[in-house]
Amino acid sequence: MDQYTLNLLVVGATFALYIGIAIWARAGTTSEFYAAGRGVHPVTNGMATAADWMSAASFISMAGLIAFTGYDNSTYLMGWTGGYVLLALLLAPYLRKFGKFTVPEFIGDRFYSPTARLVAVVCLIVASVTYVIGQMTGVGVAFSRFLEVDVSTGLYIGAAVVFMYAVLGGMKGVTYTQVAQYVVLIIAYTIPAIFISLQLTGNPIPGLGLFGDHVASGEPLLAKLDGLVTDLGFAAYTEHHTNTFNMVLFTLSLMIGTAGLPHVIIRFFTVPKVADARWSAGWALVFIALLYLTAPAVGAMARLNLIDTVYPNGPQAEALAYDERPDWMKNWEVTGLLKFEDKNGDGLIQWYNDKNASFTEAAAARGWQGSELTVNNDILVLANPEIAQLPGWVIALVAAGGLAAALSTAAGLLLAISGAVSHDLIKGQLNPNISEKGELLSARIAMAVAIAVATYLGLNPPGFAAQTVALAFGLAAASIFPVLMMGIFSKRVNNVGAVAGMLTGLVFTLVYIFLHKGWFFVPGTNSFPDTIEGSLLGISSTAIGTVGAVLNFAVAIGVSRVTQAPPREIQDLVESIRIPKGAGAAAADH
């Protein structure tokens, strides 16, 4: 059987599982479309989170951004993992006591304000819209390869997949086939990270293999990789490079994003208890912790793996011959996301850093005159199988692996912007008469937009899948998070302060986002071009959001000491939701 008819079969397979499964879970009531009839185990629920949390940022970009800058990258490893901790800990628990339905019916109540229920509706979109392009984009990858269509035919597949099993089942259905969706991710991540890690250093546990011996070598890995890839102009694996100022900044971002993200927040109001809430917290972290320590292993290996591809004999020897290279890299070149061009003319392909201005003389000397090879970081994890020479069957898992992280974290972000706007938009705006038929009708119409206005605008992304997502964890940041906790730990917090405190991080992060970034759109071009270079005090357009949050409280809390204070019965909620009496049932449900 030819590659191409495998990876057909295994998709094919489990996207008629993830529909097979929303047919037979489907919501029937608006409890059972937002929150799954609040009767998951937490067990369960812990896989579901896990599978909704490690997106295609986690599954394809993030070992590619490690293994192409090295140590510099631990930072969305520490951040994300960081800030679930904080999620666990400070949020969920209090936010399922609460017993509401969404983010901002929560943020509306608490802050008693529709005005503030409405502006982090606000935020919960442009948060979610912002993070679901960066899965939409991993769909694209992963389809433009493995089943041989351009990036954007594959980002209508997906779209449409989403939306026959997101819609139709609503949280229920998205919940079990989550479950699905994370065996299939987690055994499609392991298996080639064994296989590659027992070739590489003869252990078969890639995060042990990591600190292992090279086995060709004799060296430690990470030492040789060291060596190589300074012998290539780039900067050494395992040392700190980049501004540690921005570093902190952009860790805490994701951390306090992380803690801020509403498509992961709804996922602990599906369990029947508080004490359940915790619980599939801590599940949730045995699940996604099986990710990601092999992630660093994943990417260090794919790293030296395509050095050794380029240079069989060493860098200070002679480059593979283009005419000579494997399968997987004319593959790769199909889908435009793995680019040579031969700059010296003698046919072999050079692939160095090029912008090292002390290298660029010894690279001259050779008669390199730049470097020849383009890599998207996006396709490390995915063409890892074939670098490595594994076994067709372990391709087709992986390609199936991808699309699972990318759609469930899809739908889950799905979920999350469709119940904003049909649950506090429509019902706690617009139209609160309405029936839960009604309601249930208009969740469904404003998820289908949301997947329409997320497949266009994946088909534009303003980075590498994590770097998008990284942004959508900024602006989490610094409207959502603060917000949220001001409103559990805070009596004194008023629905004034909240709607200052949310409008000044979520404009300020925006403005800067756009500014660093350089995107202003051109209208006929359909484009986003990087005009603008700049920063304040080096601080990235991936970090800003941690800034943003500062500001956030700090106007909140200013404007709120020089208003008047919430009413009596709202600091009793306020005490009411942090005290554990009562914690083994949840308050004020539906």
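Since this is a predicted model, take the numbers as computed values, not measurements. Residue numbers count along the first chain shown, from 1. Rigid core (definition): largest C-alpha set, two forms, superposition within 1.5 Å. First, how it differs from the form predicted together with its partner chain.
- Core-superposed comparison between the two forms: CA of residue 455 displaced by 2 Å or more.
- Relative to the superposed core, residue 438 shifts its CA atom by 2 Å or more between the two forms.
- Once you line up the core between the two forms, the Cα of residue 148 ends up 2 Å or more from where it was.
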Contents of the next structure:
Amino acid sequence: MDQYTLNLLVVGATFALYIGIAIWARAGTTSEFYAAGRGVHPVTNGMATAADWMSAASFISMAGLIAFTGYDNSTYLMGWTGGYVLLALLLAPYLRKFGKFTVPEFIGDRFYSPTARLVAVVCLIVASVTYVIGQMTGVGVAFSRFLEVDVSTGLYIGAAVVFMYAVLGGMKGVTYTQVAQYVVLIIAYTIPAIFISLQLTGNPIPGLGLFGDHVASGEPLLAKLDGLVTDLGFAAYTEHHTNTFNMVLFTLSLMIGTAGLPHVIIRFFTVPKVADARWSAGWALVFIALLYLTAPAVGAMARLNLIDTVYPNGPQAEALAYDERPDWMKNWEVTGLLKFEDKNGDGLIQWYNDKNASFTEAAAARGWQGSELTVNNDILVLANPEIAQLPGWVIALVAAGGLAAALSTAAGLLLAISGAVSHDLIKGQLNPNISEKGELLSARIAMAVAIAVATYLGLNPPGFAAQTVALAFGLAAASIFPVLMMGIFSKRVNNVGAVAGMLTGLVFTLVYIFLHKGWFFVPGTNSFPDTIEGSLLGISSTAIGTVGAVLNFAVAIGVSRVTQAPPREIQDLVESIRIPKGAGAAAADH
Amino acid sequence: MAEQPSNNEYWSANIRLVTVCLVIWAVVSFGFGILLRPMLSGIAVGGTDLGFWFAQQGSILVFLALIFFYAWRMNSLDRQFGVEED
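Previous: the form predicted on its own; requested now: the form predicted together with its partner chain:
Next comes the full complex, this chain leading.
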């Protein structure tokens, strides 16, 4: 059986499974559509949360980000997991106790302010739409690489599948497909990693292999890698080269942003009890950690493998001849993600760091005239099974895994968007007397429209699409997380304070990002270069969410101090969300 | 709620627990993983140092332990103060 048929079979089988689940898990009520009837087991929800959270970026890009930078990109590992501690300790149990359906609804009720709810809806939509475009383009790319259709056809197929289970099943359908997608993606990620770890270190657990010995040389793997990369003029893998202050702020931004992203928070509305929400956050991190503990190992090992492939006899000896390159290189050259340009015309693939001034002389002495290989970050995970010469079904599985990661996150985001539109805008503002049936229908229509918009934006990605980390995490950190936390941990923060705080965090963060990346991301309209050294405050635009969050807290608390305290019933509401008792009653009167 | 004074004790016990957990959370990630890494550079772990291990693996394991510890402690505090769900 050829690779194409195999890919088609495996991807087709997973899609059939998702559609089967969609038909089985249809939603009949708004409670099922928004919160899966609040009957999801904490472990099941943990697994669904892991798939909801781990996007195309976690599955495809993260190992590459770490591989080509090393220690400095540990920010992603700590940031994207550390946020779950904040979520578990500061938000999830209380928001579950509150017992409503959307994040803006909590903000609106707790701060007795339709304006606060509206600001929250705007932040939610901007963050989620930015995020969803990346997932949709990821679906298109995965399809075109593995199933040889063009990107737009791939996108239509992906959108049609999401349509099936998200419109029919709402949160209920999405939950159970996410569980299936988690299983597919974790198997697809782990199998190639185990084989590569066995080949390089003899240890079947990649996370242990990373700190083990390199079998071929007998040296510790990381020491070996440090030696190889520095021999080629690259920065040492395990050393710290970036600005420490920015590394801290960026990690914190990712953490606070993770805890404030609405599509993750609403997953915790689906468990039966407050105690379950606490356990469930732990299970979510267990399932996330299975991938996040493997990713740095995949990164380091793939980098080592790649150097070994290009320099079969070590970096001091001749590089690989282009004519003798392995098949996987040929496959990926077709996609343009791997490029070779023979700058010195000797037919050999010299790959080194030509931006390192102190290495220029050594390179020139060997007759090298610039690095001749460009490798895209995203290749590493996708090409891993080919590099490790694994059987064809593993390659097919990785294709299905990448699609599962992108589709599961897309569905979660679309659910957050459609909930905000139907529940917060239509029921909350336009037509409060809408019937249960009417709201369910409007939720389905909002979902269908959101899918259509996301597909259109996936086909014609606007300038902000690539700015997920700055825009989505920045806004979630600066506008949503602080008011949620203050809403629970302070009885004094009032409506005026919350609106002022959210707007300050939102405007400050947006303007700072625009000043460095261009107004509305139009190239050339930025006032400052998008680097740490050239930036306005010495803080990178991707790390500014932390400062926005601090301003949000400060303004909200300051303004609340000089304005009237919240009314008695709001203070009672805060008291009641602080204790688990009575959650059943809160859900029943909805 | 004035008629249930024990809730305040429950809440301050919760705040103490959250504070302790968040201090550990910050120390393993921002501390050992980033700011204090030079201090830990003498401790070798598999071809590199302890700070690198915390940044790429250790902090995630500690985060996991923290969440489960918090869930277990809070669920028993709920019962101790009689505020658990029926």
